[in-house]
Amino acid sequence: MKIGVFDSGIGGLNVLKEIMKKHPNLECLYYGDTLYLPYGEKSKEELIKLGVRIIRFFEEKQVDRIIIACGTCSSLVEEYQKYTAIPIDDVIGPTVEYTKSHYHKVALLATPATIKNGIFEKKLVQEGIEVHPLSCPGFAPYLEGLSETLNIEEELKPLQSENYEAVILGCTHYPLLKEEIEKTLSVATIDMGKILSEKINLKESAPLLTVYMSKVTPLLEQNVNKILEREILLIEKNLPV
């Protein structure tokens, strides 16, 4: 089975890796669309643009399955899905499965973006669970490398007053700040990819991995080495937009 995961950076690599764990037979895709990243300040349509020609560059690679390894994103699945018949998985349904059977009052991390579309705190809410959203714009850029610093006590202030049974890191980039944002806020954390390695059943054939990146830089190639663990030639493909 050949999978397609994609992101706006490094982020989904997290969930890849996840997944490679759970079926370490697959042959798997991954594009980062690193050019035109932070998704999470990006509107709906500009989202759905971009979104959509990364579905077309699977189609081209006949991939059997797509993988949105992007909570900012996985809020338009609904929407993505419309453009192709392949069949789409997301990071935030299974979440919202895993949450509802495990918690009652949560705190919902995400990108502006995320919070803003609201679909993930709705459907939290739809099952009776209490949600405390915040916006964090400042982790994706700094992960990602486009800035020099983070304060994540100051970003995180909002929620320090407040008690939670845990706190859902509702962007894949962010269970790389995972130890910081526990500390901070003293509570467990909620990661999606691993609840969606768990949930999703893929039928494993050959292992295989090959990496897109639309924008190839030295400090990308030394963080995707150090998500996954092992040296990977990254490919350069700007897909037009």
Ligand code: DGL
The other form holds:
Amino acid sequence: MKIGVFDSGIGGLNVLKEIMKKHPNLECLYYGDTLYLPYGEKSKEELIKLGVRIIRFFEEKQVDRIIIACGTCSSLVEEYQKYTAIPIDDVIGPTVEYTKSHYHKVALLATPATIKNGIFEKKLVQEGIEVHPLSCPGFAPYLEGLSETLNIEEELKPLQSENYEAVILGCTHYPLLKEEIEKTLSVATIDMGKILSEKINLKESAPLLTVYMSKVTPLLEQNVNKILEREILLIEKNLPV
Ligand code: DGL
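Could the form predicted together with the named molecule be given as well, to go with the form predicted alone?
Now the complete complex, all chains and molecules, led by this one.
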């Protein structure tokens, strides 16, 4: 089967990588909306507009399934599903399920938009989990090269006085900072891509990967090759908003 996976940029590649590890014989299309990132600073209306044009693109490409490899857009999965008959999977649902069966008290790191939206936190609380949410506005922009410095200790300071059983990396960019986050908070992290790849049921056919980005830069090429651990030819494809 053919799947379409999207995110604002390189973060969703952490999800795609896990899916490809678990399901090596899939036809995968990836769309990174690098021209419009960071998604974590967009309003709900903007995120819907941006996401729907990616859904239309995947419809043209005739994918069988769409995977939102973005925590921010996953809060809006029900909205996106109204625009297409193609089944959409998100990263929040499986992460909540997993957390429920393993932990009682967690921290949730995510983008400002995810924390403001509150759906991720609400779903965890509904399952009886004690959640300490923290918006990390500097993380994704730094990882995409939009800012040159990042003070992880400073960003994580509000969480340092409590003890948690685990920390949910609620933005798909954050596994790229996994070691630093674990060291700063002295606690294990939960990776949404790993959880989704374990849970999702996909029918395998033949392996093929095509990666589209709305804007390609040399830094982006380097980052993509590093994450996927191979040389990938990026196709620049700007979708009109
Ligand atoms: N990787 C995305 C997420 O999981 C979006 C990061 C951003 O563009 O702000 O939330």
